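Quick heads-up: it's one chain on its own, the form predicted alone, in structure tokens.
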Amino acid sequence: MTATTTGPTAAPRRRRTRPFAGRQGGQAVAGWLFVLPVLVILGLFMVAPIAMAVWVSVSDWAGRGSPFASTTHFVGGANYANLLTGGGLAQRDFATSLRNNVYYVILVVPIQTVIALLLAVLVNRRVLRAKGLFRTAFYFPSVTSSVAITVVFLFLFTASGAVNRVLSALSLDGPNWINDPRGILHLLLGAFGVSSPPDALRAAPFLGLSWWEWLSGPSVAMCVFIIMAIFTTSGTFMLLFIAALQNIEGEVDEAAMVDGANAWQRLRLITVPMLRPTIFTVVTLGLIGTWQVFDQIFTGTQGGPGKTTLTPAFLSYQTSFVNQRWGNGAAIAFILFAIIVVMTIIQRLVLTERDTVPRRKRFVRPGQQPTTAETAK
């Protein structure tokens, strides 16, 4: 009788399977072959310019031959530092920039929402008659250019203009509205006696400008500008609005209606808690575009009077075209970009809808004792 010995299992050999092989590999490879004028065109167009603005910001390039030429050389974050610490000039320009962009941020943001959500409400009514004659009117100014827009208001808000033609109508004096640098709050509080800072209002903690020139308001120019655009942008947010409406059911609102609610509860209690992605778009693209405002500021003001309608945008532009300090210009473009990015995240943080309902408005019948598993959570 012999012994017969077994040696360990060999482990069976994974079949090599080589890329791009086979009827899925071709697939594969044809999917590449679509995408790729498109890859070659965002790397020319956006990719490369972003890395190169980048590198500008982080060097002192003057702007005469190739950012990349041996006399540009690497400074790291001192063009940074010059706009947020440097105590000079342009660290005063971007605060004063700073400060009447967020103005008008938060004047022109909420205000348009809320108008374009009207808007479509009204026009997305069923006994409205004309619903296309309206939806044309209110969208019409949106598709105008900003230029003419521009030009049309800076005729409309002059000394002389039409709006202070009015206000004489009625025995009211108008400002001289585009070359008025004053304030709306330092006007508010001198109606009541105040126009100096107090000594609390006199220090100069953040970017170099005091208390007293941060709470300024905006000027009577900058109004004119937030204006304009809420009269501009309206109209394009109320579309999306009534895209989102005509998604609603109608049952939706008959119960609403069959259970006793007003308009306005059904408004606020059914319809715009529906709305909740519709406004979070319309929120997101309306920060993105006050923050990037330009194109009025160049055809109106230029950033006057007294830079009260000078935004970071704007700035950018006059920093590195007409300074020819493209450093810094670059640098205040990527700030301009981290606070949109921030004021982003920020937004959908608190218009995230969350399935858990706060305990403040659980319903609870009087008398009632709430259950364990709900006093748990």
Contents of the next structure:
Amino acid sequence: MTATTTGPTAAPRRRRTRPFAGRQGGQAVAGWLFVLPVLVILGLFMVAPIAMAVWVSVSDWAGRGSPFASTTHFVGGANYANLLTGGGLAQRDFATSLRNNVYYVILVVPIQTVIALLLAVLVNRRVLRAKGLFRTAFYFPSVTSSVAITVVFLFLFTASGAVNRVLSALSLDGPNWINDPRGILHLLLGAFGVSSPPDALRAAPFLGLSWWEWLSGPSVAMCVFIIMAIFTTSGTFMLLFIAALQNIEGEVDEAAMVDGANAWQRLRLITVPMLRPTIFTVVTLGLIGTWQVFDQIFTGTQGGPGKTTLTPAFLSYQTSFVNQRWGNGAAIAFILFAIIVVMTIIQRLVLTERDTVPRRKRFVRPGQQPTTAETAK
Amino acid sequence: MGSTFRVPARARKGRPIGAAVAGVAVLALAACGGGSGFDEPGQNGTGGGGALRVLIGSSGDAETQTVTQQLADWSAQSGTQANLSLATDLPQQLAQGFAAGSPPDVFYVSTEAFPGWAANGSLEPYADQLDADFYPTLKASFTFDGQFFCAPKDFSTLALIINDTAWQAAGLTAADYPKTWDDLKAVAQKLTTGTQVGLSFGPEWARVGAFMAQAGGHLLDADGSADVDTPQNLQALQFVNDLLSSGVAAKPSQIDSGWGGEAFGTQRAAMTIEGNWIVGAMQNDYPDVQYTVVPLPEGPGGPGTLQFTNCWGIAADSRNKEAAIDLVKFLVSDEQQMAAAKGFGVMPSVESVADEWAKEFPEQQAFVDGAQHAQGVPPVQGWTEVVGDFNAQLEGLPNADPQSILTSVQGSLEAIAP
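Next, report the structure of the form predicted in complex with its partner chain; the form predicted alone has already been given.
Time for the whole complex; same chain goes first.
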């Protein structure tokens, strides 16, 4: 109030505000009280289990009684070392699961993002009839339980299932989809007469799996899961894109039309750049979801055929609950966590860097800037 | 949408938040560690009474009803209540029970899960107290560190199952039941038609292992050391490869089936190699298919088959071990084993009723005869993973190279059974 008063009077005033500080302290206590339920719930159901899992991953807990009991010992990084440098079956299984999941991610994330974007653009058009019907149809697989969809896919993709019948009607000979462990890159190479690994690829310098095995490509069985993931999740992400598209003012598009841009140019040069924050979200969610793929594998193939649909998430479950190597199982989960975090960071760096460079180039008229800034939020 | 996740400046300082979270975590951990009876062996002593909790993984209604009846009979006789629960995922539910310190008292234990639970102390080694006449090979499957832990519940062996209609249609008679590998291939050839393969069995150790036994091979030698990379095993895999690649045999997955029994029941395969569980499956799902069970053919190393079993586990943390042991004694008695055999078609784990069983089920004689030369699942920790890896490689047959499979399995088995 009297901010212009001289020093001597200001000092006591400041001292007098201490009771006021006490009232703020009271507010703080009230604040903490209100937050406490959430803290307790988060602590109990997230922080504590994660802390327990961290402990299990560095201990020799054998699955009986509390992991904190005196019979459990600290073993340092032994469980992690076993997976990363052990040279045994555990390491090979882990490497195999990583390989399978890498191919899964590489194929699913870009394809589902592109399809989701295209579907959203199609469904968002003003002239489209029965818009609601199409939106529902595209979104429907996302709300169906993944177990149900997996079972349906298993039926569709049996040796004489619907898919192979359609193929044979086109006089094509379909593979034994879900039971075919051959990698598609190996199949491609086989078509060129390379059916066994050349000597250069026999070496196994990385995680105990030979280059030839790393380069197998997803197995035919894994391709079924890849198709399924794209089919089910594109709808979800379409919804995100629709929401973002509806935020883009129609005038922008109209202005581009006036400038003579055709539909493809408008999509590539106007819509996609303006959707960049949404693309970031979709790719991030896609990455996390695809690295954690579990329920399809659990209900569908349990890692088979020939371990080609084994994923780290399923391997973690299997190592713990079936093989009773709890430390290894927990360690797999944390390595998977690290992979997801690193991938997300890399992805974010890549996307944000691109964001700054072209904007500076496009600084032609200041009038354009508010729109870009607004959508960049 | 939030492309930047900025933390408000004030919160970044937030020691109080960190402290509170840490505090909550400590509280929660203390609650988990101490309060819920994780490590209080004092209250889990023997005696004490109380109802027994029995957890089984049931194969179907027949098994559930039989076991329910058995438990009711025991309760009437002992005065202790026994409650049956059916597991949807037995290994997982048991693992949760062991970790929480509150497992069921009596439960099924598979040979695969046995060594792990015996090693971590979850199982009570009680079986030496029983005086039942178990088959020695079954006892061996449940002996860990020299202790006989749990009583074999029943067992199964593999035999050759033949479709009678297809057999007659191919002009074959009872004199043609295959005695050797060559016979087997020859009849499979005759039985293969446009819509039916001669023989189908799963590409896994649990079937292919029988051929290895017939060739005189095994996975572990008599001392329990890995002995996979042998000429005998190679010969067996080469024979399997030959069957598969010549088209007279097929993997169930190649003919739209989940397992050999399905391929056989749907008549896509004229013969299969399965255990006595197929009897129940045929009754329920394919009652019209007439079949005959004959012993597996002999290989170059003589007769051989595999056997599978489960045991009645008792938890070390059980609060009523005396009653639990009493219940198991009752369940493995001759009379109750025959009741189970009649109820859901299993084979008793005691030799004392083998003859009675064979008289009751003459058409299944081949299964019980198999016990004389059957290889069981050895109680080795890590066995499941190695065999899982072996199975994954066998799925590659007939394209995979048998020698490299054996070399790789030898390597991984040596790691757990030097």
